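As structure tokens, one chain now follows by itself in the form predicted on its own.
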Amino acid sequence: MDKEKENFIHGVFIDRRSFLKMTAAAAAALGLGSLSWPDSAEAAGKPAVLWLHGQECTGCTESVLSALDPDPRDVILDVVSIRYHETIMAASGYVAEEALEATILEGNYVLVMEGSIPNADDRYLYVAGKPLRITFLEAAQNAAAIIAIGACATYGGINGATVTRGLGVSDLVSGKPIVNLPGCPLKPTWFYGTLLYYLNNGTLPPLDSDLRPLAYFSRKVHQDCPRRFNFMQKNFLTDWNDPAQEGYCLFLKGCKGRWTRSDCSLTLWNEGANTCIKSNAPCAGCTEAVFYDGFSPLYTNGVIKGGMIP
């Protein structure tokens, strides 16, 4: 049975050529443009993944869905196989928690984190009448990689602020590849590009001593940030209903993204229509291991938890 016969019987139909094209996008955003794409794809398969929701607003699960280069219908039918995911699955109840508990003894499979982990106590969380403490550990344990996505499942973000002490999955987790993916919310970019290379690759992309990727944590905000020559020239915003200010640097205004590693500025969000301080909203720093908590207040200028930032 050829490919794309194959590919239709499996509900979607995606021709090679569309395949190839979107592993290469994901790909070149991380650098990966000497691969032999036509192999990789073969290879590539449909392994399973398993996706948990902890503490979270789903945020990061939306911002996935609403990418469009590559399409998430695509990689949801052709390219993985999501064995759980409170979102998009169509099952529910027993069924759905069945199927969790099938891939957990199966082993072997990508483990998707969304969300945090309550720390304080562990009814703060149930999910199927079980903490979801629990449920995770015993995922993680049997996984092949874990993707954290967002700020939440990586560093406790917000909910690491709050009475539940959320925390990451490298809080409660080690001795497994790990891969954070921060963000209030992620890139869809970040999921896609880290997820593609280690389908190819088996192993995940270069981290920094965050567990970021370094192809899209290498760099702070603020050295390409389009306002930067208005911070040279000392032009900052101090009146958001001041035309003659328009474009003045957002530092007086609490803006975080001199000390926030992201390729927010490079790259753009939305297929590159716009990013936070473009659009008028200081860095909140919201990729970095000291947010939310440490950043707070947000929009204070050079506060960081213990003291000004130098």
Contents of the next structure:
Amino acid sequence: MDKEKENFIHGVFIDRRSFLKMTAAAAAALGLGSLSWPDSAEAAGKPAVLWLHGQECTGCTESVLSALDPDPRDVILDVVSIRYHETIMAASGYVAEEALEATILEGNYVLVMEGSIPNADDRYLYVAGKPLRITFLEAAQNAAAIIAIGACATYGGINGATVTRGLGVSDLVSGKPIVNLPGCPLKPTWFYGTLLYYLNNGTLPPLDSDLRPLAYFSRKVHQDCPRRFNFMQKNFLTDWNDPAQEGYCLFLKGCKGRWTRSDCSLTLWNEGANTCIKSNAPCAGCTEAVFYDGFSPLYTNGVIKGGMIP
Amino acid sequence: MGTVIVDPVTRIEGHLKITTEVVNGVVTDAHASGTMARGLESLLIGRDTRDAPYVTERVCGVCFGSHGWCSSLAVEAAHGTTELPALARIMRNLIVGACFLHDHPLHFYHLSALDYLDLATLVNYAGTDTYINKIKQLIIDNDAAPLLPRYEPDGFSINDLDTVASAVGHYLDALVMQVKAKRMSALFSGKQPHQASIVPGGVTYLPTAEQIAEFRTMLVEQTDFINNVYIADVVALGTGPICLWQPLTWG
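Mind sharing the form predicted in complex with its partner chain? What's above is the form predicted on its own.
Full complex below, order starting with the chain above.
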């Protein structure tokens, strides 16, 4: 297979260098010419965004704010009107609640959901004196589209495995345009690319059966793995201390790349700085619906749950 | 005045509610409640110990690094490991140290400073900073979310134009610096937030000379910001609320 074919994503050929241009590449993979915010949105004011936090660690907010393209200052001031976001908004208490209620009444906003909704008992998460499940369902009712970010908000993630039995957005809401951007955390390119696509086209990008954009989740980490050669040669790393095993396949260390769809191997993380496998750590499979429970224990592939056989 | 409840308390990681009893303008009792539970502790019972740092890391996505690191130390202690290889210790210190460079200024500027600044003061801004002028225009257009609305400014709020403009300018600079600090940490740890390379027993990764050089260059930029901007602001703004009974001169 030649190099070009390896970078075949959702019907578009993209060379490796443009992948590294993070958001510009994210836009390109979705068929957008460049990083541009639609004129219509500008004329009608900045698009409103409600950002709710369920059972979460704020890591996805942090990850969205870990790109330099687009500049985080532009994101907060220029790009969207973030009406409610518990980690960055200046308002607290009733002022925050009023902003939330006013935006829900206004309608036609993009709802970004970070973190899961507890299913075992509403008391696991109360905000402003009521269960977050209720607030979330009210916000979802009037939303134009819902972007679920991170493993928790998409499929439950780690919280789905705890006593709280956290649920993702698509388990609670139907009949709304929903896009899942899983990962623990998600990658900023996925968020900006998807948001751009939606604001430009008024629809969500083409999705797979797990509601993930095909542009980012059509290939497995394993298919583009820089260690694939060693996998084929059956060179498996067993001891991190052995210099002779440098670059060996991490399968025996629990790598879940064979079952995990994501573009991590192609675009790396933190603006091309590194990625889990490149840093000699096994892929944890954080973009898959069965994560975490289905992939635990993470550091061995001796026992594989969920009926998957290597 | 009776009972005053602030729920949600924003600009923290997680969900918090503060209940205070106020008599004649004086707080006589106060309660803090964490209003979210995930059950991460009980999740780990019966699991492979090597999963512990991975799950514990995800306690917080703002001060990531610290939790995974400490959990690794705990697992090592439980397995009777008393000393790590020197290289692993140094690598961990660099990974977690870069996280500190990220989350200490972030806590100060992005999570705390907005409580002490009266942003509406910026409508009188006459300087040339692009971003502050942008904020000024947004305030005039009544479209400054998420920076406004907020609680009504009170005696604790700083409304001296120069101080507010300087602090907001640094708030925006710090927004870029925290991106770079995350990249620094990721060079050695795979990705940030939520690093991959710290595992019980050590660190999986030996960085390339190129990555070490980049880390070093970025460290110089961070140190410059910390020494010349952050520390000065901590000294100036950190004493803010005291001004009610001990007036300070600003600017």
